[in-house]
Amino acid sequence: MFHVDLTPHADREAYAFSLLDDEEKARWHRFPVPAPRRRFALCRAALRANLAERLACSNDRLSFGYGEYGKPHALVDGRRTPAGFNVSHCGRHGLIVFASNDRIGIDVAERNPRRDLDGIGSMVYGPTERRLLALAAGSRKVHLFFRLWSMKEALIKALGSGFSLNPSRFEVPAAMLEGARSSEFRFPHAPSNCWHLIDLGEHRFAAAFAYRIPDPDGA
């Protein structure tokens, strides 16, 4: 797991753009501010330069397939390889993380203080984690709204359902709601699978990882 730098930086982001493949630099140029190309050019450049080395092959090899709901997989000519990885990206801040399988997820926040913390949370967020919302104010009330988001949207990406999961249907571990910083979770429609959530939040960003914990027989 590394830490990507994504405050502007000109000579940076011509050699990111440089690494990209055709597809990529199309997906570029349909940002349509800076500031997500330059987020998108500097984790994608990242996330080949450490993809190619581990994969041992050269950069121009090196391609992306999308699962039915959107999470990317990294191709090696053409065929898909057992490489997992997940990236999340905010502001200035990007998270890359790299397993032997894809059941993991990641995700960073930058804390904006949105007028309607609540609003948004009613929608996103269960009872008890409304409740705890609805008691902070001020800049707990933001440090728990993007707390409690990226432990959520680390867990949705280590599961690989996108958004086709309501977020408000489960909520964090109880342990975690308390300030603990790691804990295991099991999703209430699929409680046979059991998944590791660490709370990776520090003073610039709030973060979470999620990964699946191995069945007893490797599976």
The other form holds:
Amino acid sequence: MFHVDLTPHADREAYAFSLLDDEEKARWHRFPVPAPRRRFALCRAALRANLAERLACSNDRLSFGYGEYGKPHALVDGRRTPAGFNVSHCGRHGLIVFASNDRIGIDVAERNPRRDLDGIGSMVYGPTERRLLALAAGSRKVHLFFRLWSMKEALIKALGSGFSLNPSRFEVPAAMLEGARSSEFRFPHAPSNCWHLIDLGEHRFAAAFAYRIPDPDGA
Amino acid sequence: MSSTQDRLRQLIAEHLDLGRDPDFDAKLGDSGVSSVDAVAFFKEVNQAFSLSLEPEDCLQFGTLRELVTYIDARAG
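Now show me the form predicted together with its partner chain; what you just gave was the form predicted alone.
The next block holds the full complex; its first chain is the one shown before.
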């Protein structure tokens, strides 16, 4: 797992931009304001540097394809590689995880107080999660909201479904609702696959990492 | 400009920190908006237009213009 410093820095941003391919530069231009441009360029350049090393290829041979729901995968000379990775960023922090397959997901979110956390939670949390959120108040509600958010988003990113799978259709493991920092997890719609979910959060930022546990036969 | 577009512009100003006036024809995926903000925004859209969009429904809208078209069609 790598941390990417997303603090504004003109020279680093210019160098990062120089590592992007034409498609990525076009995307960079489509971001309407500087902050998402900076996050994209710095995270993508860090991803490129790490993948080029892991795949033993030069940066210009590397490109990215996208799954049905937008999850990126690495291509070398236009051919898909098995290298797995996932990226998340929030504020001035980017996180990148790597694995030998693409069944991994990471999420980081700053615990910013905001209006109507219960209302937002009603769209994405399951019954037990909503009940716990309703019982919490003040800073504990903020903490819980983002803890749940990061865990559920890490899971749907690992699955590759994004929000095509409504996050209210599953709940994080009971042990983690009770405070455990990690647990095994199974999606209700695909219980044969087992995932490992880890809460990486600290006081200011919620973060979580999920990966699929290989089957005993290695699948 | 439609009243729907005006109302969405107001909701965006109140709930999304885009940093500039929204481009209704730009790809939502290139807006730089976080997933938390996106879900919070669609919750506001549901309330404002009496809709019941779920998170997975929101993926159908590539641009804000497509959301305007959807809302106007529902209003019939």
